[in-house]
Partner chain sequence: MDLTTFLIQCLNALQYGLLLFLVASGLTLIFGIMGVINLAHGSFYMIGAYMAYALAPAIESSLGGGFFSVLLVGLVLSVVIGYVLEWAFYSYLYDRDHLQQVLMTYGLILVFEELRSLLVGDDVYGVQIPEILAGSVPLSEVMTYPVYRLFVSALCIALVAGMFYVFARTRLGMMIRAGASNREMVQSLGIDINFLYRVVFAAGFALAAFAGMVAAPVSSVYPGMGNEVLIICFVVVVIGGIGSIQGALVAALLIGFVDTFGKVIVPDAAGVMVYLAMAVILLWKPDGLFKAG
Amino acid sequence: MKRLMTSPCAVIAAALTMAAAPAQSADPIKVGMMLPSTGTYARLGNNIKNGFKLYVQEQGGKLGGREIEYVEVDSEANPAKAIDNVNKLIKQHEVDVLLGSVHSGVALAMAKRAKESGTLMIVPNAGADKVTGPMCAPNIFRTSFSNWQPGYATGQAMAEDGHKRAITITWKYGAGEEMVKGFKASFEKAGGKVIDQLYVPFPNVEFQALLTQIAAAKPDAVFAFFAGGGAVKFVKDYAAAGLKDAFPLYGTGFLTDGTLEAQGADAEGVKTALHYADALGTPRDNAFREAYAKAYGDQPDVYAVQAYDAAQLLGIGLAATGGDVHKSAEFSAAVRAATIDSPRGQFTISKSHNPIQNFYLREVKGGVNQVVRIASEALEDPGRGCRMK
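Please write out the structure of this chain alone, matching the form predicted on its own.
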């Protein structure tokens, strides 16, 4: 703590300095939202914006005593444009906080620039393991999951259901490969065997040739990761190919989150593991769902929840630092000491700044992701490669 200045000159100098500089709390905090507003992930990006803004609105438009202002950039889910887009937010718009993204490749580029610039970054979806692994930093946080987590939980659930031989199918990019890695680790640990791993170039949605391979291989069950429009197409094609009743379909929750209306009856019976479900039935979740529906005329999904909690995390950190986003150590300490009261259930933040949380096994029944059981309790990502203390 600094000692009080007692000399008249020092007091006058301090007074003049304070008069010349406006109080920090008078300036709004700029949140740079780098999310997809076009393409296969557009709906996901929209729900993230809604969830984040809902929490801020509930706090009267302020977090840590400071107004929140938004700057939005379409990420296009395109890693090739990510550096230019994030630089636009940091250098041109001078944002205080980066919020993004959905695509793992985009999030990695954002995290690189956040780490270099010291800009506070909160990831409300992208699960790239490296973000809270080798690229971890005091100013980078995630309120969603690591790709390893839902994959690992799904493998546990499939094995517990008695399946022994599985095929995996996903897009050939970081998120898909990391989720398959997590799935394989837990499924084979429990005595199962992955007999084949099938990949589709991102964002290709032509699945027929691979569905034929699945039919010929006759696995006990299939593990899939797709999201957004790709998830809709895959689930419908899987059912149309006659595979749904022959080989039970499992996946990470993104396969059926935010997509059930479009998938219709084809999604019935699909089992997924995720840190949220449509019918948790807790008072906290019920209140959130009611508020979201009132604000946006739609039901929330996991993307909205993750963003709602991103705003909660920002509020916790700002409250501890008096609204100063540059006090990384104090911000980090406050967040790591907190228990976040999320609609998904309470969770904490790990040393690598990733959620430690329950994962639910859900089954689609009547167009809703109904909870079957907890697939993995208080699952913590190992944070491999993170050197942050």
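Given the form predicted on its own, state the structure of the form predicted together with its partner chain.
Only one chain is given; partner chains and other molecules are left out.
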């Protein structure tokens, strides 16, 4: 007894560990979900929550030995409210992990606060290149994609299909411009030429004038990025203008994901690149799809997959740090070293914390995005502006 007392520091340290250890395993990890539950992106937000919770449930409600608890805030996909919302999660609810968001503007605001406060953050969708570029941090991860990636993969696929002259068309806003940049980089690297870059003011959906421009310029193929209602209208207008048969339409996967039913026959033959497809047919994906359908009575989509993998990533990090989210360096090292067994296929996390993953070229056949081939293998975002080593 006396011997022990000689080293008060050790005693205090031991006491602290003893006090901390039970607290850690008893206290649940609070995951602050900042996702849209109303508005245009409500469905995406819902599928992301479902995907994340599915993995946690499969692990018995625990990751890294700690219970998982959720705090949900409606992001409304509104960047103007993002700072308030994320402050609410960090300060008022004292969350350990931030999960969000769908909208890039919201995700950038979250990343800024996460970087300042050191709160662990996982992005399950928003593709803004900056998040894993200049904004990158040891505590910020992404399990979806950077906008540059699907653009780059589509450019590779189009060039490989033998097209030489392309026109790009998208909304004039961050995501569109970043995807076009990626597309142009690979397409021109492979010897193609982008003869014109067309932009529609966001969220305008009147395409007729630009379709006329495309018809007059006669490219070999067209690269497009639109999403949701805009994607449906663009694909339909493109077909109605008679352009589909003249100039094959390519795009990033968002052009035909979650929109195929509304696009109907007009989408047949449209080729898109994405890190997921409807019928991958791998055992891993089949198992995931079955579990998801059983849990929610609905088919999963790429958003659910990205969120499922966000939960996997959290699990890997927590297992390596003994359930301590504040050990950023260990957390980051473990995640970078890991291979995530995703329904989309295995992938790893790059130095800037963005997935290094395969992109599939899909073609719409019979109302389904069917895989044609791998458009780009283990594609890594260059992570421009990220200083992490």
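Under this definition, the rigid core comprises the largest set of C-alpha atoms superposing within 1.5 Å between the forms. All values reported here derive from a predicted model rather than from experimental measurement. Positions refer to the first chain, counted from 1.
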Review point. After a core superposition, would you say E116 shifts its C-alpha by at least 2 Å between the two forms?
Key: no
Review point. Once the two forms are fit on the core, has Q299 moved its CA by at least 2 Å between the two forms?
Key: no
